[in-house]
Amino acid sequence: MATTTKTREREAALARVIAVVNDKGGVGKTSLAANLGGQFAGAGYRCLLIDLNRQANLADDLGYRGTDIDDEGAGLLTSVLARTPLVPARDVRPQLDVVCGGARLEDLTPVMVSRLQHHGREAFRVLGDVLAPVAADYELIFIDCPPESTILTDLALGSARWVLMPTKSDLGGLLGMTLVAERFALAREINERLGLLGVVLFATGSRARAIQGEALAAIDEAFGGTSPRFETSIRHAERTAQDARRLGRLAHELEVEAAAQPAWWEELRSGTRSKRISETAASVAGDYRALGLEVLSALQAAETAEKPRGRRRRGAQR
């Protein structure tokens, strides 16, 4: 009974981890665990962002990198190595803690190859081991995935409820989707709990509409016909996307940012020239805050489906 008790306890406590993933780089992995959790975090929700990216590009899209909190991911290799509890960094922004990524990160690779050969692939369990004392303390958790390290993503997937993935519409983004969805099924195996909450097409042109269809259509494929895929996709705008990089600012700041800034009418008459914010910024915020209220709504739906069938299991016990 205890160790029931036990099991649902950490159940509980990581209902809502949600890992971003795609076995491809450069398609938006970072962008999505950023600006969502940020959003969440600036309309009230307490946040915890989880970078397992050895180049930990989250440093950069938060505008902390090279700081006193930037342990270049030395305390998430400690709590591993350890078996004690995550210590994230308080308020990356306000609502918003953040268990740094970084170089430190290639030690976990051997360590956990180690740990395979001993104890199989229950041993992936121990990065939700680490979290869930933690995790109660907050209302939404994003694991950030690294592209290309099935040993760091397959941690991800033993302790999340949930799996967010973006995609681009090209060959490579669908091909490492593809390449998660065979890892996805593998997790399931001592993840059983893990779900599909939904496929987001990334840097899409947002008339690109024959294109997103091919897109759908093959993430349909991968995931058997059943996929859930969001309605909103997060369109192309590389000037946003390099100011977000440059600033170390989310989206929806830099749409505050630009809307604030002098006319560029007002910068030419006075002499002074800027460097200025792409007014894209808003449209980008905007897709972010669509995006946004779908995942809490697919989660509470989910959630919502799931208490009948926790009452049933409770009342046959009795």
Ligand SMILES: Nc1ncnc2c1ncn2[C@@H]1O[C@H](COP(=O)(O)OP(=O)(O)OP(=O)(O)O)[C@@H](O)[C@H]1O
Second form
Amino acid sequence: MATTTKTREREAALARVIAVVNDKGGVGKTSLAANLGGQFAGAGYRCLLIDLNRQANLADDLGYRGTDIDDEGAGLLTSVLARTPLVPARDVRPQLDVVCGGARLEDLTPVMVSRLQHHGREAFRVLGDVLAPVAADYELIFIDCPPESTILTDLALGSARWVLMPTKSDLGGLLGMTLVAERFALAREINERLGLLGVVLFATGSRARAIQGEALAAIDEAFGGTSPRFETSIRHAERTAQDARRLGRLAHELEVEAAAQPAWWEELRSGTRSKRISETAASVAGDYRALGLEVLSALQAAETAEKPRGRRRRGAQR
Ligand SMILES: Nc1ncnc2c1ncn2[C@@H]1O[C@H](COP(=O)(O)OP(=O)(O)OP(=O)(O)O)[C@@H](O)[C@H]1O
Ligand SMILES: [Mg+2]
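In place of the form predicted alone, output the structure of the form predicted together with the ligand.
To see the whole picture, the full complex is given below, headed by that same chain.
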């Protein structure tokens, strides 16, 4: 009885944990986690980002690399080792906290290999165990997963309620999804509530969208059914992406800065060249906004369908 209550409490706390996963590198996992988390936080939702990457690109996208809050993954490592609650760094933006990734996560893999030998796949529940005590502070939690790192991604799949999968429509992105689909099935042995929230096409030009049909059929096959997919795709916008990572700003922040910069003709008039922020930032930010809305309604639809077993989220719509 006590165990059931405990399990329910854990499930409820982790009900809006979304792992952003694809085993292929460079398909937009970090960009999605950062921008969705950033926009939801900007809209007033309490959000947490968890970085499971050794290269910690979230630190670049949010501009905190090398600052006081950047512990390079030490806090996450300690929590998993000692099985103590995570201690997020507060307010990387208003309403947005972060559990940093970085080089210290190297040490997680051998620890998990050893635990796996002793406890089997149950060992992958540990991230959920250390996250659950703080998860109630947040309305949305995104886990940015690494490429090609089975054990760290398995940790995310062992704790998350949902998988959000960005892909490019090329073969590499799809192969990455197929690999995740296999691990998804294994993860459900210890985390039966894990579900696929949806697939989102990332940085895909309009010509590439034409081959979507084939690509999406491959996704369905990999997940063994009709996989949910988001209507919105994130447009290809290389300059905005470069501005974002170089300046440590999210697309919607660049949107504001682009709108505030001097008119283009000022350069000609003054005869001085300035490094301008690409105006495309506004369109990219709009894509993330549209995707955020879809994510929210997918969550709400799933939660409504689940009631009364699930619980209503605190102030999900403000
Ligand atoms: N809208 C966009 N259009 C084009 N390129 C983009 C866009 N958004 C981000 N990028 C760039 O695409 C690359 C991959 O993005 P990102 O780092 O988000 O992918 P990832 O899946 O997290 O990669 P990794 O697997 O290495 O962690 C980065 O160089 C990023 O700057
Ligand atoms: Mg990444």
